[in-house]
Structure formats: structure tokens, C-alpha cells
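What follows is a single chain, given as C-alpha cells, in the form predicted alone.
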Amino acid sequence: MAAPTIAQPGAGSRALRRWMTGQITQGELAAILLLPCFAFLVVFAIYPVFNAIWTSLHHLRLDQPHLGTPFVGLRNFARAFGDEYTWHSIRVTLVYTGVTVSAQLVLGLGLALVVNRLVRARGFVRAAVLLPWTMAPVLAGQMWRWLFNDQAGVVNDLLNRTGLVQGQIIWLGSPVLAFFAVTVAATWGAASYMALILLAGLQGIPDDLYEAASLDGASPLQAFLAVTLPLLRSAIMVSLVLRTLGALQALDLPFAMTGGGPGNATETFALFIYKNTFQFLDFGYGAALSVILVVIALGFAGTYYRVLAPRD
């Protein structure tokens, strides 16, 4: 019978033992323990960014392997800025981001205020609110595609039963209606995530402030404007940044619902990048588009920070 194998202590355990015996300082121990996290960050975050920048400066098409990967400088970026489809997809993405993030903020704040006031079954309601966010965007897109189906969809059925419309509306066949359907699905899926962040912020506001505002004769609306909103500033900023970055990268939900159509009415910038990279196999051009998307995302994050970051 083979002898049992004794697990060997890792670098972290050896460093901890040396620190306990005074052989290394606390700072050296912290550096050693953080080393795996730093290596993970380099491999899965920093390296892909630099690799994308390198690829964007080269001609790289998988369907033209005989051309190799010659250096082309900024030619891919010039092509992107001269492509009308690039500007169209950016406009679609900006409108999509503005509409969905605004709607998610309003709906999420309303849900957070309601859940925060609950005394009973708060945990159950919180879990129920989170259910839409837990669904994979591709599955949610397929579900909403069926809901908006012009022949067998629930949306048309409800509208006809209530008498609001007569006949079948072809939701996903019209550019405007298809865009509306996609934004409704995106708002439904992510508003609960925003509500969770805002609820955490609401629960951090002391009740004493509301009692003081009530003693001063403030109405609920005045207390909301004077106490709730200012103290929710950080939570609002975090939720806006996270959801804006998510909306700028919207790919799976529009792809599952409309595939970017009709025409290219719902083709977001991320979906445009996906098509150029993986359908047309133009990795150099796709990398240049991805770098542009990163710059746009950084611009949004910086703007949010300058406007909404708490001041000392």
C-alpha cells in the first residue's frame, strides 16, 4: 500500500512561517502574498490590452495567412474612422447606453427604495428582485425575442386583450420598434443589479438624519432630496460606471434578440467588433475597433468620476 502523500506548504505558507519567526518584515510578507494576484492581473488583464494594441497596428486576417502580419501603423484606425458603419454603430451604442442606463437608474432606485422600506420578507423580495440579473443575457435575449414575436408573442397578446392596439405589431421587423424592444429587455435585466448597489447605499444612511429632517418639518420629498440623494452619491457613481461599461460592451443581448437587425438598426459597437473580428476574420481591424471602445469607456468613467465623485 502506498504511503499517503504529505502536502508541501506553498510559498505563502513558508513566507508566513518565516515572518512569524522574524526572518522577513511585514512589508516583504505582503509583497509575497500579493505576488500571485499581480501575476494573475498581468496575464489576464494587462497582457491582453497590450496585445490588442500591438494587433491593432498590424494587418492580421486569418483568411489571408499568406500576407503574414505586416506592420501598418495607424491604418486600421484610419479605416475605422472613415467607415460610416463604425460611426453608425457608435451612435447606436451611445443612444442605447443613454436610454438603458437612465431607465435602469430610475427603476433600480425605485426598487431599492421599496425594498429598503420593507420590514418583512426583505430577504425574499431582494432575492426575487435579483432573479432577472442572474439570467444569462443570451437566454434573456431569446426569451424576449419570443415575447416580442409578432405572431405568438405575449406582448402583442396583452396589448390586443386590453384593447390598446388591434392587430399584430411586428416589433422586431421595424428599426425603431426593434431598438425599443432591445432597450426594454436590457433595462429589465440590469435594473435589479443597480437596485442591489443602491440598496446597499441606502442601508448605510443613518436613521438619525431622517429623524432630524422630520423634526425640521421636511416632507418625504425634501428628505429624499436633502438626505438620500447626497448620501447615495458614491453608490450612484459606482452603479452608473458599472452599468455604463456594461452597456458599452452590449453584445450578447442584441445578438440574441435581433442579430443587429433589421438592417443594422440595433448593431451596437461591440456587435460590430464581433462581426469584423470573428465573422470577417479581420483581427487587426477588430483590435483597432476594440481600442477605440476602450478609449470611449475610459472617457465615460472619467466623466462620471469628475462629476459624481464625493468632494472633501
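Here, rigid core means the biggest group of C-alpha atoms that superpose within 1.5 Å across both forms. Residue numbers count along the first chain shown, from 1. Quick caveat, the model's predicted, so the values are computed rather than measured. What changes on going to the form predicted in complex with the partner chain:
Superposition on the rigid core between these two forms places the CA atom of I32 2 Å or more away from its counterpart.
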Given for the second form:
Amino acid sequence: MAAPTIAQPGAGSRALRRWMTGQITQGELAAILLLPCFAFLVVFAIYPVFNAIWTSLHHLRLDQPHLGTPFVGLRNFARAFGDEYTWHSIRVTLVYTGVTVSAQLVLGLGLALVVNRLVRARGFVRAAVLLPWTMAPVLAGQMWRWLFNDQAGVVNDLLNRTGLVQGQIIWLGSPVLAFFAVTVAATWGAASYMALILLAGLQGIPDDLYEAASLDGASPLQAFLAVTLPLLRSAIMVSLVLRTLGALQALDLPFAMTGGGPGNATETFALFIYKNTFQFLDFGYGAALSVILVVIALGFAGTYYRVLAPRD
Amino acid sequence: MVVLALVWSLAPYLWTLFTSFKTERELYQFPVTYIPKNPTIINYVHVFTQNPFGRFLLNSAIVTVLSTVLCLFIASLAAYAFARLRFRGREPLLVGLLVVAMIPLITLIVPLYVLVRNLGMLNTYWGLIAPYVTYSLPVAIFILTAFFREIPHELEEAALIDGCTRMNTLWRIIAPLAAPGLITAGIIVFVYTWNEFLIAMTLTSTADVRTITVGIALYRGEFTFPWGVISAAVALATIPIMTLILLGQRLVIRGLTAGAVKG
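Having gone through the form predicted alone, I am curious about the other one (the form predicted in complex with the partner chain); can you provide its structure?
Up next: the whole complex, starting with the chain shown before.
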């Protein structure tokens, strides 16, 4: 990804002079306008990507400086694929992504339909629905950790008061329950984001389509299936792509809520990478793992794109 | 249904707010009390006196405001080029931006750590601002490009014919008309930066520059987990964002859509 047009030295200053006097080609102006943006991207995004790939092919442990950084080829990758914890955290991430993204889609759609039907207090409800998205996942994790607290948490209190459960469930102490609790917290935050994209999609559907459907004797459910869902298709796809990419790299919410535990029941792949890198200081191995995550993320994005592209 | 939607969205906030006014003893009562019986502001006092949360809030404010302003400036230059100019490499560059936006942050964090350390910017505001500006650029550019495209060409052409330079058209004609777009992109960048955790945690190790998300996430009490203080800090950390969203929700929603359709 090179900066556009101007390449030879000297051309820049000449272009600058002509720009001051207003005589400048569109290509030259574009190059000048894009320069700061691409300077930042090259230094802080593109260079780091290549650096991560380079690091993944080397042995680099901060706690073993005497070893230097010898080239080890694909040994970090071989280690990753032979490590049962890698596979465990990838499984956790895929299940977490599958569960949270589908729950977010269902809830987000529900919220969008509720807001869309409102006539009064619509602005207020819409703002309220937007709020969970704006809370930092790491703070939401802290908040939900307290809500799921076994002694004084509101979740246990409500379950007891409604008589569904007697006694205090230790939510964050068992692998299955902790995983469930984390997915609830994640869904709370992101369903709100999903709802707003879907709401925008809903507002683009003309009313007369519903009138025509009801004239044809369609029930609300039939109208939903025949009119709403097909026309929401692209909004659904967009929100699925964005949320899937978000869920695949989830780190801060599990970090704050369970720290990956109990055991490593809620240790997502990103959290696993983080621990290998910054707790075990194995930068080479962490880099190899993160290259694997990029491949997974781009794989998902590519698959969605292929599903979405041909029919639009 | 509306009530359910409101409860789902707001109840966790209210619970946190109520918790922040409870005494240490009332916190651990079961069955739980919802409205605090003896409301106290001791937790808020502790936030500012016993913990450096006040400092963390200030750090967050400085880093977020500077990042947002710088990002908007750089992104509007780029967005103008993408929206208005025809040049070679336009499409590949847009696709490149999209790919950059998809790279998981955890992949960039190690090289970023080494880079920022080598630049001598660990534990500085600029060490946080530079990456924040960078990672907000794609979404800001997508939103602003969408807004710039909606501004009629004729206005600009008239100004150009009257002898206005391109740069002057950008400042005198485009910028004022694109103000809603700038506010939208600004809010979204602000929310992202204020809430960011991984970069802030990795690139800071002292309270002088640490932001509020890291401060709260790493906070541990001496004996018990001080939920009252944590809740008060969470409430305070959330207020700036809430205010912003309540003031600008219409624009945020438009921007989310514009950004989402592009991205």
C-alpha cells in the first residue's frame, strides 16, 4: 500500500508551490491530503502487521535476552497447533462468537422492532437502547461481575425472589455457568449496537409494502417473514460481519469479569495470546498466535463477503 | 415490550448507581436492597481521595479529546480526497483501509509496544494518542466520506470558478456543511477512545498517564473487593459518554449507519 502518485523527490515541493497558487492536479492534491493519514497508518498499523509476521518466525522471549532472536521458521506455529490450550481457547472463542452473535442478532432485532413501532418517547427509548453499546466492555465486565456475585448479586436475588431457585448459585465459580454469565454480559453490550444498525434498516422499508401485505391477508408474522426479513438482509449481514469480527477478538470483557477462569473456561483466544505475550513474555509465540487470529478473522470476513456479494 | 427493552438496557446501570450509594455493610446483605437504605457518598469521596481515579479521569479526558480532534482533522483531509477527487489508486486504497480496520488489535499490540518503547513514548500521552488516532482513522474516514458525498458539487464549483483555491473551498464551504458529519464521527471516535482498554493497559504502567478503564480494571482492594467504590468509579467513567449520547444520539445513529454501510 504505497502513497498515491508523487514518488520522486522534488515533485512534492513543486506540487506544494502550485497548490499555494491554486494550480494543482487532482492527483497531486489527493496525495497531499492523504499523506498524514497514510503516514499514521503505515507507522502504527501496517509496519506493526509486518513486524508481527517477522516476530512470529523468530524466537523472542523478553525473559531470555541472552538467546537473542534466532530465526526459527514455522516452529512457533507448529508449537501453537500442537498446544492443547491453543485449541481450547480457539474452541472457547468460536462457541463464544457463535452464541453471543446469534443472541445479539435475535435481541437486537427485537429491540429494533420495539423502537421502530414507537410513536411517543421514541428518542428517549432509542437513546436508552444505545447506552449499553457505549459502556466500555472492561467496565461492563466489572459491572456484570457484581451482578452475578454469588452472595449479594442481583441475579441470584431475583432468582430467589421469584422462587425459581433456592440458595445462592456460584455463577463465576463453575466453568459452564461462568461461560454463560460472560456471554450474557457480552450480549448486553453488543445487542444494542446491532439494534441500531437494524433500526436504520427497518426505517428504510416503505410502509406501503406492509399495507399491501395486510390487504393480501398476511398475518403480522407472515408480513415479518415475507417483507421485513428479506429487506433487512443487507443490514443483518453488515451487523453480523462487524459483530463477528468484534467477538473473535474479545478480550477486555472476559479479562475483567473472570480473568479467563475458572481454570481457563472463559479464556478466549485473544486473552490466551495476551497471557502468552505479556505474562509469559513469549513475544515470538504470541506473535504466531496472533497471526493465526488474523487468518481466522479475515477468513470469516471473506466468507461473509462471498455469501453477501453475489446476490446484491 | 417497551418496558422490557428499557429494563434490559437500563437496569444494570441503575443497579450500579444504587450500589455506589450503599454502605459497605449494606452491600453484602441478602436479600439485596435495591434502593439504598442509608444513602452515602463515602464511595465517591474514596474515588477521589483514596484512589487516583480523579487523575485517571483527567488522563482519559486529555487523551480522548486530543485523539478525537487530531483524528477528525486528518480524516477530513483524507475523506475530502476520497469523496471529491479522482485519482489513481483510489479504490485499492479504500479496500486497504477496510482491511486495516479488520485486523485484530491484539495482533498489533506487541509490535506497537516495541515501537512506542523505541520511540521513547511509553507512559506518555502521545504514546496513546498516536495509536488511537491511527485505529480510529478508517471508521472516521468512512463516515466523513459518506457525509462529504452528500454535499452538492455545485457549491464548490461556484467557489472554484470565483477563484477560491481548493484548500479554501475545503475550509469555507465543505467544513461548515459537513459539521453534522464531523460531530457524528467525533462522537464515535470519542466513545472508542474513552473506552479503549488493551492499548492503554499495555502502553502505560504509571498512574500519571493511566486512563480510567485500566485504572478500574486493575483496581483491587486490600482485603475485600470494594464494590461500592468500583461502582462509583464506573458511574463517573460512564457519565461523559452518556451525556454525549443523550445530546447527539440522532447524529450517532446516522453515523453508525453510514459507517456500517461502508464498513
